[in-house]
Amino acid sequence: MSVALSRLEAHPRLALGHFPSPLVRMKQLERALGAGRELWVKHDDYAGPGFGGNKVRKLEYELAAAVAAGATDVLTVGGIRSNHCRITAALAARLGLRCCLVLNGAAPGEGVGEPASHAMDRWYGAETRYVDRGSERAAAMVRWADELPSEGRRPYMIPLGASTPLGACGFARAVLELRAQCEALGWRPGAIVHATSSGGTQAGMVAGLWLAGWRDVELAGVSADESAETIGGMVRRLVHGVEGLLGLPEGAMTAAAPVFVEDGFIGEGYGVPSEAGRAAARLLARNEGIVLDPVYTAKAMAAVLAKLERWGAGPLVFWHTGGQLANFQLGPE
């Protein structure tokens, strides 16, 4: 075992998710497309709790740090429909921690036109404050954290999406999980495609490909909001942070596994469903019984369909990062 891999294994982690998540071949989709390659899906939408998703892997590391620090409260930020906030609230409840969320947007009425994810925040017992804009969230979280010690509380802050070098370790570990599954099946992917936004998932995968020795596997992050330049910069900074955690020189991983972000499928903007995404979601539902979400995975799958033969050679793995609750709003309770 390499020194870097040993250091990854040594980092404290709470086993909170349902792993390994399933790896399933999408044979009906292959037939519908007349695909010239195998198509597989890595089901992190089954990762649970909190209805699953990619944030579980990151929070296994961040919440381990919170517990080690003796925290009584975990604070984080996101939008009204935030998958990250919902899953943080669920895992905090499981650990007996108070969850404090700073969300941008107007507070919805309970059960009246309320996003399902926001309703789950309430059901998990999270306390919530609201700000007008996303740019105001981090400062509001810091102010809230500063209030808590006077109440005898010990706060631990988790940045947006748990997209930190520590959180990214969850996806470095995830790629090693995928490698073990592929080796058991007797194949290796030519490409891995996933949705990307705050950069932590992609940074972890870049690190994981390096650790797995899969440096010829193409990794494509499909942006849900920002430009390729912006997300690429965030991913590289996070990878450099992972390198530091694992005792590697800066640039060791990105030199071997370049960061690629596809930003041609955002549509009209973050959280706005696109026609290509809707078509991709219908195709997956009708051919595989897989539900995508309109914010992230539908747009990522639209990119897969448009560029099916352009990314790598051999089997393609679509990493389902969850988020299906974005399809729903809660009616009157």
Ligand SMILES: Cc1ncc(COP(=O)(O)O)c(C=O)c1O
Given for the second form:
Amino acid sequence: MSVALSRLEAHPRLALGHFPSPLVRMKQLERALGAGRELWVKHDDYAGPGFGGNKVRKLEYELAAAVAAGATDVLTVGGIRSNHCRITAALAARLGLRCCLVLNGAAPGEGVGEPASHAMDRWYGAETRYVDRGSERAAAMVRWADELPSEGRRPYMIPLGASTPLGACGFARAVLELRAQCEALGWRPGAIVHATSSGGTQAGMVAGLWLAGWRDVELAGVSADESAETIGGMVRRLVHGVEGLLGLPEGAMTAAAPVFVEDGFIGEGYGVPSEAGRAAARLLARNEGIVLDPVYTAKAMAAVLAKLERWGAGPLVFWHTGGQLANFQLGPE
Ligand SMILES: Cc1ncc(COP(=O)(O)O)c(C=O)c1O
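Given the form predicted alone, state the structure of the form predicted together with the named molecule.
Starting with the chain above, the whole complex follows.
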């Protein structure tokens, strides 16, 4: 085993998710599309706590650091429908930590019509504060953290999306998990496609592909919001952080692997459902019984469908990163 790999294996992590997540062939989708290649889905939407999703893997590392630091409270930030905040709240409840969320957007009224994800933040016992704009969240979190020591509490702050080098280690590990599943099945993917936004998932996968020795597997992150240039820069910076954590020189992992972000499927903007995304979500539900979310995974699947023959050769793995609660709001009890 390489030194970098053994450093990853040795890094403190709390086993909070339900892994390995299922890897399933989408035969009905292949048939419906007349696809000339195998299509597989890696179900991180079934990762467990907080209704699952890609944040579970990142938080296994970030929360291990919080517990090691003796934290009593974890603070993080997101939009009012944030999957990351909801999953942080669920895992904090499981660990007996208080969860403090700074959310941007108008505080939704409680009850009927409330976004389901926000209602779950409450159910999991998180405390919430609200700011108008995304750009105000980080400073509000720092102010909140500064208040806590005088109350005898020990805060631990997790940045947006847990997209830190530490959080990205969760997805480096995830690629090794996929490699073990593929080896057992006797094939190797030609391409992996997933939704990308704050870059931690993609950075972890870049690192994981390097550690797995899968240099020829194409990786495409499909942007939910920012330009390819912006997200590509964030991903590269995070990978450099992972290199540092694993004792590698800067650039070791990115030198051979260009970071590819597809930004042609954002539509009208972050969180605004696109027509191509809606069509992709209908297709997956009707042919595979798979539920996508309108913000991230439906747009990523729209990209898969539009570019089916262009990414890699051989089986394509669509990495389902979760988020389905965005389809729901509370109804009458
Ligand atoms: C469902 C879902 N998919 C994909 C992403 C993108 O992941 P990342 O922020 O690590 O790029 C997120 C979070 O932003 C998400 O909630």
